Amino acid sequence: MSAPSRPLQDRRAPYIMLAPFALIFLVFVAWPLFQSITLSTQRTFGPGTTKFVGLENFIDLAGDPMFWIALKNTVIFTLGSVLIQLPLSLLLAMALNRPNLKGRALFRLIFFCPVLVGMVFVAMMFSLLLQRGSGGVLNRMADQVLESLFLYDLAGAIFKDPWLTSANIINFPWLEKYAMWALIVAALWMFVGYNMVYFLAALQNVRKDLLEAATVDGANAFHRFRHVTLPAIRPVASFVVLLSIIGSFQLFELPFFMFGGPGYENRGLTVVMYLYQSGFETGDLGYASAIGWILALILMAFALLQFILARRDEGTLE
């Protein structure tokens, strides 16, 4: 005896449902990276003037000094999001994970609270603390230590030109010669806190068992780390580590506000700040889609790797 049949509106109601996500996907995601691809391929001469190019887009991108210089910078901040940042934020993690510490919950929102500002706000916050000048709130209150500690004076009597001067040290410049690491200190303030949260949440699933079991055999807190806790947390880690390089090769807002743009002799620059230059500052869109496509292509060979050795990994354990 054949089932009985549903009725149609029942077999239309999952399209139905689908449909709105479907139109979605297709008129901002589909269509614009179909768009993008075909514009990678043309060199535009303002709103309405093409010319198909071919791949000649990225065979200028692979002479162009300027595009390499922006991969260089975006890799060092990479770079410096992956190795300082992220292990300052599993030590967080782990200080805050202690069932004996007092106060917690305030803790885990005062580290957590900075990246709920914007990136704007914090772009122009460290840009007001590390300018030039009087007006730069860290090298005046170090101009004031230094003075008050009478180190100026102690200098003067060593050397007969130190280079430790109040002069030197209110015009300091930290935008200027040393903007990566503005960038850097800058990030690291804002999103240690936040992906602290991931360790955390990751470390409170870390068997108890096997940790008082490593304990009894006599292990110490660092082998107890290394061959229970790291195991446990590497799902976690591996997603946390593939975020950042995501979110860093995105930078953007950060440098253009803190800076004003690329920054003293391009030294702010990134992919991303390169991109929009290329399409609403000179206007050649296809040169812009070839640098977002190339700045794809970087992003899936990482979560290909990530992905190749998540399931190394799961192989090793199993």
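Residue numbers count along the first chain shown, from 1. The shown structure was predicted, so the numbers you read here are calculated from the model rather than taken from an experiment. Compared with the form predicted together with the partner chain:
Rigid-part membership, decided by the better superposition fit of each C-alpha, differs between residue 159 and residue 274 in the motion between the two forms.
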Second form
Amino acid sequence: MSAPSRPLQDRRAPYIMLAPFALIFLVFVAWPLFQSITLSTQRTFGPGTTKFVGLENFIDLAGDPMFWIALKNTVIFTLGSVLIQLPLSLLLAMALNRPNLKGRALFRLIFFCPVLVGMVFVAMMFSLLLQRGSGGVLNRMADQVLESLFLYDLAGAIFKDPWLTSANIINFPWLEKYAMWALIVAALWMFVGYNMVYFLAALQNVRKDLLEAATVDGANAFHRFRHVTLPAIRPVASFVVLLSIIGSFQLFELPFFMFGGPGYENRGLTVVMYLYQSGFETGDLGYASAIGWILALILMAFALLQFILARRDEGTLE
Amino acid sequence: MKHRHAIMMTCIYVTLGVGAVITFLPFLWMFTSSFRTNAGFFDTYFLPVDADENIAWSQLTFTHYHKLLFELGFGRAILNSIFLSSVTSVIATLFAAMAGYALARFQFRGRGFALFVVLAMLIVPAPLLLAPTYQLMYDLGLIDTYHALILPAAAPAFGVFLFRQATLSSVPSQLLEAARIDGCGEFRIFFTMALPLLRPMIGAFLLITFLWSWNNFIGPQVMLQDVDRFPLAVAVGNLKGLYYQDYGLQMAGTLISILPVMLLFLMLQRDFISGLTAGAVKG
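Starting from the form predicted on its own shown above, please give the structure in the form predicted together with the partner chain.
And the full complex, kicking off with our chain again.
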């Protein structure tokens, strides 16, 4: 047994090692977390003056149209991120995972780079790239591509009054009307390589012998993916989906700088932007905390769901 | 069969190539834009051309960089960012490494509870803590100081989790036992034996926290008031409001801001990507 070695271990050592983290955590993380509960039952005018209002903040939130707009926008962005970004990430990872692929490290490096750029800086770039009219780089490039593929001519030949025209593409109002799509595009550029790295690591768990056996048995590419690859990467995939949902729900800097605030008709308003506005522009830290708690509860529900699904998966594997 | 394989590989290279070009173009565009004046900024994508359709090198300018550094105080903002991110990342990594190691390799009372707290913190969204942290810093008189930013970041639950995983997988218990039998003190064991073995995770987590701190906008925006204390994320954000039409200037500011972290990443990238996925794949 390890009995003789135990006394050698200094009993105080683990506490001393844990102490710096634990002390700072208690004062600057746990205490604010606890305080956020109290704050959410208060109406505040800056940090100085507070008034107890009970659950009024939450009741007000339920009837606050701005909050619902923010929540709707955030859900749209999250769906866009998960449904568009993650399949693309997986596709890139599978392409990079081909044996004998040359330049794998370089491709991985290039795809990963955008995530190093902070949200603020990505917003600075994309607010220029996605402008409408002659200033919009993306629109002008799209226009040239569509023109060279004769798609305008095709649309003109099929429809009497085609929407797909050069003028419409050049003036496509990303930052005005299609705010959430603009964000999805910017986030796609930023995060596709980041998620790819997770999938690439997960693909190392796929057993090559099973894939080969399936090929010998005549399974096509889709069946091999569905029955061999997918089950093997599933734990990581569900983790990546969860991370993606958590990150998407906390979207703030990207719209804040791309639209300079909530944008045209509040189409760029997100939950955390509304939290920021309530707490630090209006000065109601209590209302901001209430919004924070709604956000936290939504994300906890997703985490719980992922946990339950992961448990169930483990059960079916036995 | 061989023919089909070749077609498949060609498709893959084309897809990856197109993806890489799309990923790279915004960087190139930002780089060239930062040397362009507003005159004819949008006439061509990357470089200005003269009447003969030749590249007009003479129209490129360093004025944006000059203005940022010598008129708009960006030199100060760069130093602020470097200071804030370095201090934050070193403290956070040291504390997380010690706590993670303790949770992985010691049996002690309260260990289960500490572990539970660390795991539970992983799902608390940061914006929830924004208002109460502001309130706390106000009460402590720390508004408009770097303490308000560094202290909350010095206790990263996520980091403790990562270092616990790393310790479990790469610091063998037998090694520690042997060192104890040789009469080595616990802290000497940690600093001279465990830390070197945890080096990949240290590199990864230093970079994660450095990046997080460097790119953090909402924290400094809320906690700081004095312009002289603003880090790059806030300084660049302000360009958007103050120099709305000055595109070249905005891109120069953005480039200055992302260049240092890009260089840091290129130095540490091997550790970084493996450390990033370690929690997910082994966890």
